[in-house]
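Take a look at this one chain, the form predicted on its own, written out in structure tokens.
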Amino acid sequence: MNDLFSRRKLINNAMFTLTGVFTFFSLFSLFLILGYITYHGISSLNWNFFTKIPVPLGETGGGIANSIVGSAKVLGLACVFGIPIGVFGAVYLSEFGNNRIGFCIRYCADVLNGVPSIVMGIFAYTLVVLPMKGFSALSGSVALGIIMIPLVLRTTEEFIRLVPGSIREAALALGVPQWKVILRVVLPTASRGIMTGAILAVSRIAGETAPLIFTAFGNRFWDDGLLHPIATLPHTIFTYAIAPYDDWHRQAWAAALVLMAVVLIGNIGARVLMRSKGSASH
């Protein structure tokens, strides 16, 4: 008995030590990457960087204002159709999806989550760019929205399932129709979780570059509407990083720092919402 207890204690201590070591190396790598990007990018951040558009080739200076506005526009439009489809799908899966159709939808969503983003870009290129005969902000939004849908769907389904069944039963016992129970009780109760999933999905797609190469294409000037090529932060970073100009390289680091800050703020916001949800539940 004592030997068994000692062996279990030894294994527990070994696993605990390994977990600590791997956590340390993960955090060390993360902070090393964040520090490296900050070191190279912070020197190029200034007022002009955020308010000016790129200057002609070979000249120094300018900014990425068009890329910041373009990324906001593409991400916003992607959220317009990516989040509602994901939430509606999650409502179906959580409330009515315990059948073969629900299993197929979950399986497809999990497969889509594992598909490389460049494949989504090629799909959006075939779906939007070829019929419209041109790259555009709309096609970039479609590509990012398609990536968002399975992310929002699976996270939202989990949060809706966390809503206690007793709340549903209480509302149904009062004679409230099921669609009203879902709309007025279930969704408001799970709203913080749904918002958290949406923020995490936006943070996930904010740095995608490959889909935008096939769809938004890039633009060195202010874009005009949604049916023309548009500059975005990930595409600008990619373009500047492979260019033979030192000034572009410095601006690429600064743009990467801006993008990293946006993603970091999104993740911190999601964690804060999750903590608030946990506190409220207690």
Second form
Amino acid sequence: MNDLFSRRKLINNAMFTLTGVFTFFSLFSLFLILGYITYHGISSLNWNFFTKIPVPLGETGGGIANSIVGSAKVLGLACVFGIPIGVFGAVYLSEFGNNRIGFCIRYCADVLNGVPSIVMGIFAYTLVVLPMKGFSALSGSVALGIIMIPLVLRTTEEFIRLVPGSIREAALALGVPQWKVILRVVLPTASRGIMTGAILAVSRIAGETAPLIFTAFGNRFWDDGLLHPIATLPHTIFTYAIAPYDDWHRQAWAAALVLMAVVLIGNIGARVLMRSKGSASH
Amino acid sequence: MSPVEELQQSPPPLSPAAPPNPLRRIRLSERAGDRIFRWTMLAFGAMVMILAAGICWELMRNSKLAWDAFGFKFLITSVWDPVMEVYGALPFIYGTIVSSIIALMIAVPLGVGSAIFLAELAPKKVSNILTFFIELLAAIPSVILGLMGIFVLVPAVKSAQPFLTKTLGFLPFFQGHAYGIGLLTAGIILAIMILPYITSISRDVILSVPQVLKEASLGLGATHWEMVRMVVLPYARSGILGSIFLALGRALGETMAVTMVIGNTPKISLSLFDPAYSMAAVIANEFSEATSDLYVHSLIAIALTLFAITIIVNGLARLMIYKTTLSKGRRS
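Could you give the coordinates for the form predicted together with its partner chain, as opposed to the form predicted on its own above?
Shown next: the complete complex, the earlier chain at its head.
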């Protein structure tokens, strides 16, 4: 009896120690990655890195200014596609969507969220690159915008649902038409949450590389307008990482550090926003 | 927002617990402006469905030549020769599936174990912070993980190969030379990528197991672990499986990190040290260089296959997660 008890006790302790070790492993891998990239990237960060465009092979110096600007351009344009569709779609889901159509939209969004980004890239390729006969910033942002839509849709829906019904009722009781209530009362009330969702979506697509390979394509110079190939940060990291030059590797680490900083700041910032929002509404 | 958080926050669809919409009741008296508004919003929402259908349609339209030329055999032949214009997708399907299986074998025990630790053992505050950190792992762009793979993991696998061959070399999987790049390396990178999904969703599912069930088993004299094994895990099984499927969907479609470490050689080999290729990787590598129409269509046919697989896997995953969370309403 006693024997059995101590054995069960032992198993209990052993298993829970094991789960603790597993958790430690997971966290360890995160900090290993963050630390390693910071360590390797930080030494190559300097003013030139942010303000110069790449120099021809063999010369040292040069930077990735065009990639940073290109990324900003593509992301900005993606937001123009992605955020309105996501937010207004979410208005439908939260205000009118407790029905079969709403379920279908939700399910589609969830499944689309899991579709590989490279497939979205191919879609943007057939949709924009083929008819326009050339890689362009525009096609890159279409690809990223498409990836954004389901993400924004689902987070925004959640945040609009958090708006208390009493606020809607109060406005309706004053005789305001429903569409005005939603646009002028509900959406502004949820605006902080919507922003949170948008930031998270942007920081997610900021790191997307695969769909950009055959839409934005990359460029070693400044690009003009939206209809030419354009350099983006993740694509530059990819190109530099698989090239055999040490100087490029150095720059890849630095660019990775920049990209990671942007993504993590976006992520953490959005969560902080969300947390204060949550505590305010309860 | 990463799907992990999105999942945590998304309300279950058509949940009985969803608050009744106060606007529903006045639908009858709604004005013309309201009706226009509702239809406009529906149009925006429907964009998602149109998008899904559109992707499917475009991929089918643009892969037609490949299906016409090779038919179903496209999926089960393994010759990939752009010069002779013969294409078969089997090596890519093999590489995708095997690297994903390796990833799952590493990530499932780690992820579910961590989830148990975070849900059952760690104090709520600590658990929230640690989960936040683990979820940050999902936010790291895959191209950065690929970079880590090239410069850290590839040398590590190379140096571990003699040991692995010596101890496990009787298995065909661990024979042969190590180049560092290959299926095993890709699998490890993928495991790191999908770990946060499994951990964070499983943790939520485990947290949603009713307290009374746990107390009952403890009251019968079970140890804490026995409670987890015999009450919590069976109850949360469907949700945990869902999280694993979701992670599998991620692993199947992951492109950049895999492209950078898998070796990009279209051959099928039992050894995990050998370079291989995955469906997403071949599209990323060869798409912008594909010259002939048949070549492009073959690559898009691979994309269509990948799309179909991930739709099925994700669709199942979502249903399983809905099922667990639905019965309990909203998680707190």
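Everything numeric here is computed off the predicted structure, so don't read it as measured data. Rigid core: the largest C-alpha set superposing within 1.5 Å between the two forms. Positions refer to the first chain, counted from 1.
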{"query": "I42 C-alpha moves between these two forms by 2 Å or more, core aligned", "finding": "no"}
